[in-house]
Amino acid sequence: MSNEQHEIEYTDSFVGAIELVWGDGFLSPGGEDEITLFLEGLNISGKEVLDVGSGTGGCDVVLVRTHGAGHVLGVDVEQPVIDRSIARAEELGLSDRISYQKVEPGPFPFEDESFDVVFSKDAMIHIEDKASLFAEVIRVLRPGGFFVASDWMRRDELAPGPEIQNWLDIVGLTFGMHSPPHYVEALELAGFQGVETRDRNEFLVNALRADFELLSGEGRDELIRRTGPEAQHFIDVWSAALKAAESGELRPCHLRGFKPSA
């Protein structure tokens, strides 16, 4: 993973655009549904949580309160969005069980065997590196635990087509994206065993319409409201992302792995 200084990419009118389609505290689309389906059989009832990547903190909310988990801490690298996140836990009183740390890009600061399950909800498009990152992963994990995450991956490793590159020049985000394969061998070199995928390009579809049509129409004011004089950009930037995932280029899954218990 990269070392170099990370600059503030989700401001606070970009949060505040995201939060307007997908809700207080998420930074991705889905919300406590989501979570819950990539949770699918797994239990985190009273474990220790590494949440990589975790925004404005509504996953960790949701962890806690709905699936049991005995202590979240969250790690990103924007103090403005930890902040956001550390007033919510304390707002919501669950300051005992959800930390924040700010960490810089690189390896994570973590001892070995640190934590029983390491989540992630589509931050990992950040970090270019994925064989670097789930090799910190698993390190981090004790023996027996898991890896639960989701994550926006493109279709295949050939160069970007039309709609997703417009979408990447429109958004500006630093993206390091790569196919579900990428992640698979990323995952087993790694070491992680029983490494599973799952596509959700079609409910993508479907949140970006949904979210298109509201920033577009009801919500338009509301979005001025909250954004000003780049509300139009934002519109922009779900419109461009809804042609890139009905062309099938921009193809979220769901990701699991397991490190062996010995």
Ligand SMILES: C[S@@+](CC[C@H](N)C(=O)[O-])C[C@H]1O[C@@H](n2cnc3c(N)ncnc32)[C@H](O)[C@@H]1O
Given for the second form:
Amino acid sequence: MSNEQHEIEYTDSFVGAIELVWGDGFLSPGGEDEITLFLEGLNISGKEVLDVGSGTGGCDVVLVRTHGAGHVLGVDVEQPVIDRSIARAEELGLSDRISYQKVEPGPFPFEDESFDVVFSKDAMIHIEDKASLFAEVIRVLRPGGFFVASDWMRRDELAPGPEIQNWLDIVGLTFGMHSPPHYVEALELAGFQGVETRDRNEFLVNALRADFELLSGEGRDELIRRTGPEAQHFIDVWSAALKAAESGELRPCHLRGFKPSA
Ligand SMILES: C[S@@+](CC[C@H](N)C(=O)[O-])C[C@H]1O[C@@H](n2cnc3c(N)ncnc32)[C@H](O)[C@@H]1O
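Since the structure above is the form predicted alone, I would like to see how the form predicted together with the named molecule looks, so please show that one next.
Next comes the full complex, and the chain you just saw is listed first.
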């Protein structure tokens, strides 16, 4: 994992645009339903959960309220989103069950075997070195614990095609995108067992299509109110993401893996 200093990418206007389409507290699509789907068959009730790349905190509220997590610690590299998520937890009276910590990119500042579950939603795309990342994830998990996540992946490890390259060029985020087999290999190399992925391309195409219609149609005035002169840029970003997903190269997936019991 990189130890470079991180610059703010999820600016206030970007967060404003994203939350307009994906809901308050969510910087990724699908909200509660998508989280519930990728947790299917797993029990996090009463467990201590680490959320990697917690953003503005909506996922953590779902983990605690809907799925009964005992405690969630959200970590993120950007202070402004951490501040928003702390305010959200306080407002909802959940500060005793959800806390946040800003971290630097790189190894986690936690002792071995500190968590029962490591969760992440659409955040690991920002971390290039998956082998080091998953070595860290398994290190901080207790024996018998599990990793459960979704992430935006690429169909393969070949040079990006024109649609995905266009999106990468305009979105203004640092990505380290890889294919589902690359993730599986890195998880297994780290020592995870029972590794599974589930493709969510069709879900993303439908979500982005609806978002694009909203942003360029009836939501346009609210987008302008939230983002001012950047509004057209965000419409272009969604249009490019939609084309990348429709091309089949942008392939979000659910992911899970289990740390063997001691
Ligand atoms: C697309 S957002 C998803 C946020 C949240 N998981 C959600 O679904 O709403 C990705 C988040 O990952 C964070 N991030 C980027 N690099 C990271 C890193 N190395 N470690 C932890 N978080 C990181 C970003 O700051 C951003 O808040």
